[in-house]
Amino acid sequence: MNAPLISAENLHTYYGESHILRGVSLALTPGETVGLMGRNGMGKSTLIRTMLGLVKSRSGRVSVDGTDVTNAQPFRIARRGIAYVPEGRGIFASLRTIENLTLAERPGVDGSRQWTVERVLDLFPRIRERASNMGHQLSGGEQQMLAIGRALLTNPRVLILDEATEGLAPLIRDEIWRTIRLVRDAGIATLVVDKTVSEVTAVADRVVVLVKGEMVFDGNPQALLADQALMQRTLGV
């Protein structure tokens, strides 16, 4: 098995008095899609933060290729190759859609260039079109597609995309799943954070499964689809 490109061991968190993740482990290797998963509440935000460093872990490691990086600043792991969409997508409300993207457009850790401002264009033709608005007049779907373009522009081994299509058409949700494949079919190594059980066991090579903090499940979404038992006291399906 490949050695993880990023890795989560026995992490504990809390916010203040709440303990929120409980000796959560969760390690992502080249090229592998995972999907994590699990009801509102049960540690999915806490757990991808806490990996990027945005939450401090109590106790428990975080690894970028081996090397220690529990608590590092976030910077510093993005830096290694790591994107993340988050929940909010984080667009400069008063850039334009074109400084959103020329912002964020550099070589990957090993100096490549795959992923062009031209590229993402292409890939989101709706993005082109409002290449000079600003970042407050998109759509939500518009954000979101131009929150996964910005991360595809640091050239990543890894992209992290929480709730990739909370609240979107389902036009525009279609659009992600679209994109999420062809970052898969690119070898970028992508876990997703998403509720719709069908798209996330159809992409995923592997699902992690949290309830109160806690690993329920980690196995192929094959094993998680079989197990209606599990599905419905874990996910509510």
Second form
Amino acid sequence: MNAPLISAENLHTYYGESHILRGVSLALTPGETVGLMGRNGMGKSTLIRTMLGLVKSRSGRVSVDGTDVTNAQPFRIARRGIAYVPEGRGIFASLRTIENLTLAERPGVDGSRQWTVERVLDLFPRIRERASNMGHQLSGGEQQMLAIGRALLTNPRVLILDEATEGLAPLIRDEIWRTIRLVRDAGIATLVVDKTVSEVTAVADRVVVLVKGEMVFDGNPQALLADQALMQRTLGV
Amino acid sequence: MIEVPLRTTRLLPHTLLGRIGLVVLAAAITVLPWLVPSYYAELVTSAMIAAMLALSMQLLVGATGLVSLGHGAFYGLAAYVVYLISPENVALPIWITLPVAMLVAGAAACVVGLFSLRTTGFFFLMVTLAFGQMIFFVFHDTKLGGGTDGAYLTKPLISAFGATLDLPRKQKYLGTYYVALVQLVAMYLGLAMLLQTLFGRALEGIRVNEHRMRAIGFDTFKIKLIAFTLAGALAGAAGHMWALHRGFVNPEIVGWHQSAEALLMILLGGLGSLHGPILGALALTGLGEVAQLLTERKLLVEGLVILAVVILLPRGLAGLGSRNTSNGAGDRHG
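With the form predicted alone in hand, show me what the form predicted in complex with its partner chain looks like.
The complete assembly is shown below, putting the previous chain first.
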């Protein structure tokens, strides 16, 4: 097995007194696509935010390329090639679409510039059309594409998408899933948080399921799909 | 590459009319001293100095979202630097006093920023206030600061590249006036250019959501520290100008209400534009003058007018005549 790009070991994270993550471990190897599933409030976003340094963990370890980055400054983790598309997209409303992109553009850890503004605009023709619009003038789907484009412009090795298709029209959802596949095929390790079982299991190499801050399943998508009882119990589907 | 207008940012005028308005304002200020008695010219000089302070503060408040109550201290510190480096009865040229004042103010801001920028919001306000008052008490009622009453200094000579502007005593105020105007315009244009760079965009990103900027990979602390230091140095230029204008320093100019007054000017002129603080400074100075004619309760009138402006013109004077009601800060709560 490849050495993991980013890995979390035995993370315990609290919000005040609430024990949110109860010893979660998760690793992504180069090029791997992992689906992270679970119902609302099970700690999916907290896990991601802890791995990114946006939330401090009380114990456990996060490492990138084997280097300990536990509770490091988020920008240091990001600069190691970990890109994040936050839930709610996080577009800068008072910047133009194109500025949202140019702001993030930088070479990857290995100095590569695979992703350029031009390539992102090729990937999302709708964004090109709206390049000079302000961020807040974009539709939800366009904002999502912009957020993904912005993450790609950091030339990442890992892309983390938190609820990237939530609240979007079906056609736009399809486009986002197409993009996720394209990112996967480009060899970027991807962590996808989503509730659409059919899509996640179709795109992911591996699926993990969180229940109340603990990992209750970690295996290939077929194994999850085959276990109807587990799906019913943990995902409610 | 695609053609996209990248040449405007939120804080700069978006319409041709707005830009023409600023040029007309600058032209009007340029010819003004020839049309009015010297008293009013000196009043405008004071307003321009206040505008420089407010403008330097807008780099923190409007551009980066940092509200500091220590900013005035760098202004006062710079004025004191002029006093401290000027030997008695010897006028130094401004090409020495200005850079030294800016350097000291910038260095002080850098040190204060190193500590205060680790906090945010209310705590940042309080920590900057505390540092500002520390600087205040260096000069308040101390030998160094010339005691409670302050001290006179020899005004620096308006001199550069070996040439000195030597005006008769009665016209000295004109020299000061234009030095202030040139610096104000230079500061505005410099900041306008700065805001259009990636650095300026990063400040905007921090203003809207600092966490997000860190998640994209920006060392936001470093960026904020650069902005804080630069703003301090620019406040230093304003403080230097104060010393040049008044030839006098007293502890009051280092106190926290300098910051509060600059904030008021920004609020009055408009948080959402770079020229807002200039309008605010001119308006507040003018308002103070009118209020003084009307009543002895000058601050009461000022307060009421400011209250009215905040209620009626949430985007300040700079928002007057602008049809777009969105202030561009839309996703602050998003």
